[in-house]
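This document opens with one chain alone, in structure tokens, the form predicted on its own.
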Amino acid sequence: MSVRVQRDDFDVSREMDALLTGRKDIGGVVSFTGLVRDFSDDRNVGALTLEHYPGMTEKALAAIEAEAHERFDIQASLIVHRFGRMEPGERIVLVIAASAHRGEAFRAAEFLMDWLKTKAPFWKSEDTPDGPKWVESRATDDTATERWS
């Protein structure tokens, strides 16, 4: 298991060579990578802002990951999450999910991102046209969690 948050950028395929290398017991791996978007609902955005509180943040992620580990049979995970500001393009989080098998590891990734979408501990900012907004949360985001329950 790993949690990791960060400010700089990640990359793909090297977090994902060092979470698998030497592991054989590993049939099925499912990652997903999220990005900055230029729109969001009816604005622009420039940017987006992420803050967090050092050590709270990567004590709920450590949590949620842990949690995945109990309801699914996964052998390796990873979660990256950026803060900071960062443009549309950018990468935001990623997730790695791996197991014996494929069911497992897509059940699993996507049980992560709907808890990290509900649950992590970040604060959000866009930079739009008329100055910056927070972010609220999403009912569908708080749906897509309520199904884990």
Given for the second form:
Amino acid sequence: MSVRVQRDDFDVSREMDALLTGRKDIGGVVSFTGLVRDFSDDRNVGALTLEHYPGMTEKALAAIEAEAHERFDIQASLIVHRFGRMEPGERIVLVIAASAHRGEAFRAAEFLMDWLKTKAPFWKSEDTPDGPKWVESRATDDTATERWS
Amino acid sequence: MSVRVQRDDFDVSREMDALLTGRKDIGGVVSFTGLVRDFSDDRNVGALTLEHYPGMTEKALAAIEAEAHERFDIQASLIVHRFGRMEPGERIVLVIAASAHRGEAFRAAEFLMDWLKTKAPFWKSEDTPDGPKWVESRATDDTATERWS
Amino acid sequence: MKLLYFAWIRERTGVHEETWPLPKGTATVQDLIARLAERGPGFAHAFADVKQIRAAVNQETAKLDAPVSDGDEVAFFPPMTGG
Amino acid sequence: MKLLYFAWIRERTGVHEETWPLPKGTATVQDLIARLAERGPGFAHAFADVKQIRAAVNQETAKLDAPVSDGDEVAFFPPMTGG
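If the one shown is the form predicted on its own, what is the structure of the form predicted together with a further copy of the same chain?
Then the entire complex follows, led off by the chain already shown.
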């Protein structure tokens, strides 16, 4: 179990290898990588800037991860979330869940992402043709969070 | 879209980068990596040997991948399946699904894995303390396949 | 107390982080919002629509009726958009 | 026709791949299984429990009543265990 908040990019293979090194009880590993898209609600998006709440962010990510271990039969997990300015195509966030059974790994990874969307103190600002614009929280993200409660 | 059947190991990051190179329309990428576990139904497993049906395997994987693109709103995908002998901890199979929307990527990756379990011509033999033993198909895998029909 | 503002609340108040004495009679997050909204046009604009505002007390998400006291770190921000 | 055997069916028959003339009166996969089971103890053992046997005709999964003809590639194997 570990969480990281960082400016720098990450490497999925390296994170996965570090998480699973020496383990032979893992049957399946699910990773989710979130990327900056160049469109969002039909506006063209040039780049994304992520602001966060240092101190609270780390605690919130650790709480979300602990909740996933409560709810799912997973043996290892990782959350890496970047902040700062990122161009389209760049990686923003990485979630990994590893389990003896593939269904649990899928479920846990999706849960982690759903909760990150609405329970991790990040705020996104998009560069648009009309200038920077704060991304509003989505009703679909609230729905996705609620289905786990 | 592509599928590969190979003896050699793969690198998740390299496969993901190759799949997404130059793309800026992808919001989320889900990967599933299947690994050899050192236990299975409480028997100790030393190593796994995968036999397959060259020719049919590639066709079956391509058909499974095409079915995923029919059913889910995904923009890119990959299946890499290894054959031959593999030790506990080694990677067996990789599935990647990429989409503008994370839910579709999760759904497609899990669908690909469920169908691979029962519709790709691979047969697993486990090294056990009593000698090599063919792995029987699991009722849970049949159930997992059927929920998509 | 320590006050923090994020995203468009930070932009409207013009402040990211400050030390501010807890005004008398301020018992809850909601009371604090009411006092902050009186600090000038930027603060009034930032706190005009309470429905759009979320808060954390000592780095834990807090509701409007959560108590606040002078040693607290209180943060205000829009709904989170992580992931 | 070309016949292929995989996993424990290959082990019991002792054959992985062979060319075999389609016997007269063999119209379906099921007919073919019945003829193969008559080829000796290994084949009889391999094909004893038809419920455990899956087949492919020309590299496509086929049911027991699927037709077979002399130019076909027919494969026999247990239920698949991929992934």
